[in-house]
Each structure stands twice: as C-alpha cells, then as structure tokens.
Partner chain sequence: MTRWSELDDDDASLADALNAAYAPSDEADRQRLDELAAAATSAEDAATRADLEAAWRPGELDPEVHEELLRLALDASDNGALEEALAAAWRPTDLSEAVHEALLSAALDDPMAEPSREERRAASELRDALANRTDHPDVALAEALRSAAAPQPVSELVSARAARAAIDSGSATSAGGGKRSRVVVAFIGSALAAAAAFAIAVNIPRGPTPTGPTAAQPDLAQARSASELFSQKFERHQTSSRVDRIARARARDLRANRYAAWGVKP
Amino acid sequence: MADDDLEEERRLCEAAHGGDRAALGKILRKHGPRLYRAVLLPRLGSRAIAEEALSTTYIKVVERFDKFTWQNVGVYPWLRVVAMRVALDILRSRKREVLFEPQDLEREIDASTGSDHDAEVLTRHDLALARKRVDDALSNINPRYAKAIRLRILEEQSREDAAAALEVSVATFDVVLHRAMAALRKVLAVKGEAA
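Go ahead and give me the chain we just looked at alone, the form predicted alone.
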C-alpha cells in the first residue's frame, strides 16, 4: 500500500475510533470486495453463503472496531482475521462439501493474528491457498470431469468453448459437467465426514 493510501487509511481508522460511522463505511467499502473474493468465497464455496458471511463480518467489525489497534500495514490484516473467524463459525456449522476444514482455518487465524503483511500479500496467499484446495479436490475425481470443471467453472469458458475443448457436443458437455460436479460433491462430502 502506498504511503499516501496508508496515511489516509490511518486517518479513517482514527475517525472511526472516534465514532465516525461514515469513515468506517469507507473502510468497509474499500476492503469488502477483497474480503469477499479472497477470504470468504474461496473458503465457503458458495456465493450466497459468502455474501451472508460478508454481512456478518461487517456487523462484527462495527461491533468490535474499538478493539482494532493501528499497525503500519493498515486495517486489512485485522479485517481478514475477523472474516476468517466468521468463515470458521460457518464451517463448524456445516459438515459437508467444504474445501476448508475448521481446523485448517483455525491454524490460519492463529498464524494471521498480529500479521505484518500488507493486503496484496495476504490476498495472493488466500487465492493461492484456495486454488491448491480446489486442485487437491479435483485430483480426486476422473481427469475428464476435472477438466470440465476447470474449463467451465475456473476458467469461465463458454459452454460451447468448453465442449469443443473436450471434443464433445454442448449437450454431452452439460452431462459431463453435471456428473463432474456430482463427483466433486461426493469427494467433498467424504472429506467432510472424515473430519
């Protein structure tokens, strides 16, 4: 984070500590999309659940911002830990189809407390970790199914392009993708039951 941005964020944090809700709103608007994209969605795996988790994170930040202490890396590392704790609570309440186990997230929270990394470093870390989890899960299903998921879901290719890459019709690709998602859900469910 540039020095000017860091100084502006410090001023916003001071204002928020003084009760300025607009300043806290600016902080959340700035970091909310990153929390959603890099922390919550990869760990929770569902847009709806991640959006709900982001709302819960905002509530917890508002309730607990007085506990935040300024560090020269900005507020994002603290916000990230709050979001990870929200995700942990959700994962503990769910037993099936998860990429991250509660114990994994507990270790991450412990490692992140007092982190002196900036937001970009943490975001890259979170996205790389999520990608590894997805790759690990995909390695446990039929390679053709894994390829279908990578093409359509991860690379966001059109149905037509993904079907062409698999050398099948679009209708056949839809069936392959449906079976691929079922296989992935099964692998995740078995993993969830083993935890």
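By rigid core we mean the largest C-alpha set that fits within 1.5 Å across both forms. Values in this document were obtained by computation on a predicted structure and should not be read as measured data. Numbering follows the first chain given and starts at 1. Compared with the form predicted in complex with its partner chain:
The two forms, fitted on the rigid core, differ between these two forms by less than 2 Å at the CA of residue 49. Core-superposed comparison between these two forms: CA of residue 128 displaced by less than 2 Å. Superposing C-alpha atoms between these two forms shows the smaller rigid body rotated by 20° with respect to the larger one.
Switch from the form predicted alone to the form predicted in complex with its partner chain and print that structure.
Keep in mind that what follows is only the chain, not its partners or any molecules around it.
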C-alpha cells in the first residue's frame, strides 16, 4: 500500500477510534469487498452465506473496533482475522462438503497473529490458497472426472461443449459429471475425516 494511502487509513482509524462512524464506514467500504472475495467466499463456498458472513463481520468490527491497535501494514490484517473467525464459526456449524475445514481456518488465524503482511500480499495468498485447494481436490480423482468438473463447473461451459471436449455424447457427459461429483465428494469426505 502506498505511503499516502497508509497515512490516510491511519487517520481514518484514529477517527473511527474517536467514534467517527463515517470514518469506520469508509474503512469497511474499502476493505469489505476484498474480505468477501478473498476470505469469505472461497472458504464458505456460497454467495448467500458469504454475504451474510460479511454482514456479521461488519457488525463485529463495529462492536470491537476499540480493540484494534494500529499497525504499519494497515487495518486489513485485523479485519481479515475477524472475517476468518466469523467464517470459522459458520464452518463449524455446517454439514455440507466444502473445501476448507474449520481446522484450516484455525491454523490460518494462528498464523495471522503478528503477521506483517499488507492487504495486497494477504489477498494474493488467500486467493492462491483457495485455488490450490481446488486443484488438490481435483488431483485426487480420475483425470477424466477432473476435466469434466473443470469444463462444466469451473469454466461453466455448456454441456455440449464439455461433451465435445471429452469426445463423448452429451448424455454420456451427464453421467461422467455425476460420477465426477460423487468421486469428488468422496475425496472431500476423506479429507474431512482426516482433519
């Protein structure tokens, strides 16, 4: 973050500490979208749940901002930990398959304590970690299954295009995709048990 931006953020944080809600609003508007895209959505796996988590994160930030102490890397690392704690609570209460386990977030929160990385670095780290999770999960299933999921789910190609890429009929592709999702579910279940 540029020095000017950092100084402006420090000034906003001071104002927010003094009870200036508009200043706190500026901080949240600046960093909220980043929290959603890099921290909440990849870990929670659902837009609706991530939006609610962002709302909860904001409320917790407002309630606890007096506990924040300024660091030279800005306020984002602190906001990120608040968001991860919210995500952790949600993950603990969920049953469905997701790519992140509560233990993953616990480790990340622990690793974040005393971190001196700024928002840009943390965001790149979070996005890369999430993408790696997907790659790791897909690497544990049959390559043809992985390709079906990449084409249809990740790249959102049409059934027809995905079937052509796999050189099968559309009806056969439907079956392959169903089997692929079942195989992935099995892999995630194993990972969950191991965690």
